[in-house]
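Just the one chain here, laid out as structure tokens, in the form predicted alone.
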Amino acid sequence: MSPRRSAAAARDTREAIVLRAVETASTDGLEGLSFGRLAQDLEMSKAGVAGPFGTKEALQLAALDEAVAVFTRRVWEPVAHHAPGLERLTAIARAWTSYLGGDCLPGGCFLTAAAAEFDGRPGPVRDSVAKNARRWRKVLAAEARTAVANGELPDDADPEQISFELNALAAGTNQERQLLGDPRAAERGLTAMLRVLTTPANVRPRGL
């Protein structure tokens, strides 16, 4: 095998581990990666998966920013071309919930569950899950600043508000589709987002 066929399986071996992670990882969690489970899923040797990452954390970060990459792409990419502000916060909201809502991933939205898991073990993977949610929240808090500035939402309104509101309706509705079946619980995401953006709840108390 040439030296550039050998890198390319290479890279589709790992691709295809990350994968397989991602899935794993959507029901299990991250904690519930093992190379020895994938190994056995993907019909390898434990040496062979192991061998791309090393440590069990680097599979973890791996399969983050893979699930990262699915999240861009479901969410982010099909709102990208609308208008920053209010059109384009109103798409991320539809564009969201249908993503929440549908199956994606056998256990529903992988940083939604990242976050739960995470949020109180100190660590590298902690620190990657809280860095990416930051990023996200300055996208929305961005979007809704713009919004203001182009008169569409109120001069008071509180962007950082907007974007704690729109995160919390998304987990709540991953819950909702997750742990209690609710077949209705992207459509009731996508109302209380959409009540977000159009009723004056997003302004910042006065005195605050």
Contents of the next structure:
There are 2 protein chains.
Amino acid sequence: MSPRRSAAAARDTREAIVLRAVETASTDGLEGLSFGRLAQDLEMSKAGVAGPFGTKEALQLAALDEAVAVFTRRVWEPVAHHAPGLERLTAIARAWTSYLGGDCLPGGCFLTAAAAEFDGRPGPVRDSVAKNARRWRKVLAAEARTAVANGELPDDADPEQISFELNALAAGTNQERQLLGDPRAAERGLTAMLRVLTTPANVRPRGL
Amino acid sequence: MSPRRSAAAARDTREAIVLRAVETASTDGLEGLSFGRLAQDLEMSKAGVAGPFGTKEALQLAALDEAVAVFTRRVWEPVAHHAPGLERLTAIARAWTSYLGGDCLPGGCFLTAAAAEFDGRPGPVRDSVAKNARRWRKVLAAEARTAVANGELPDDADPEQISFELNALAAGTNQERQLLGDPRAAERGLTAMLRVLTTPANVRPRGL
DNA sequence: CCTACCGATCGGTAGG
DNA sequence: CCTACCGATCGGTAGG
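Could the form predicted in complex with the DNA be given as well, to go with the form predicted alone?
Below, the chain from earlier opens the complete complex, with every other chain and molecule after it.
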């Protein structure tokens, strides 16, 4: 009663294509993907690569889903056992910057790159990028809200602002690492994130 | 003794192509530029567009230079008359976030997008993007160093860290505006930047 | 999952 | 700055 061999083989093929697509897109962008080049890399026919997806857009969406799954596995799952609130936020800061400072993908954080690539273009790929970005931002804001409720952050701390700043610092950490090649990128990012969690901006500082 | 008519006309043509290229690349990326499409947009022949540049890479570099010039005009020049140090840094934060929150380009901050697009690829375009990024980062760090020397920031504030954080927050502001469509993006970015300038991270906060 | 093909577009050049 | 062209590659499909 195991799945028919051909169905399992088809799944494996699809998975191999998606993994390679994520790698390629991390350096060349999602728009830089092509069936022909993937076929060469995987030593398959072009039609064999295109078949499981039908369109380039479907391939891009599949690669994006895979990248989200990797991010979840590398950043969210390791911190899920921490207590909600400030403790978990701190754990996220550590896991996230460590992820950005590592070299799991040749071109750096896929999701940051995809956000920049599609932020000016309409369509399903952009919609998916935006949806995932919003989802993660909501996770961060919810943790910040819990931290305020727990008295771990000041009553007037703004959870949305904290979420915004953590996200910005992650994007900056990725740029520091990938474009400028700074090995201290992760450390700089973590220092900044921890300060956001220590002295969060609520109201605009006076006199500036 | 005025320049020959044909030379002046050639300069105008080149300029028109570059301006259109910056616009196109702000949404589609520098790699998304093509002589053929620019020719259609400008109602010229493809060879007429390619001629003044020779290669696509030369066109990309010209578009990048133009975007840097726009950034300088919009962010640096308006603050150059301010006193060096904290006052000028604060003015930069205002001009920068205002620039990012405006809509001078359809696809948002060209330089942030180019950084993300080329951070994983070798070549002259990446080198130019990195060189410009480094140059701006040095300007920011120098201002922070002056602020420390003036006693406007704590003695142990780290100018490089301040430069890193301001840059990260700019990238985050651009993403907030372009991808998530948040009209408060500029305000959030400014709030965060001003806090960096008010309570800069120097050493890692204790106990985290 | 393959071969073979479609029309379109790519970067670039010859020649004027 | 134009027409006309080059070989290569694109996304996608027919048919098996």
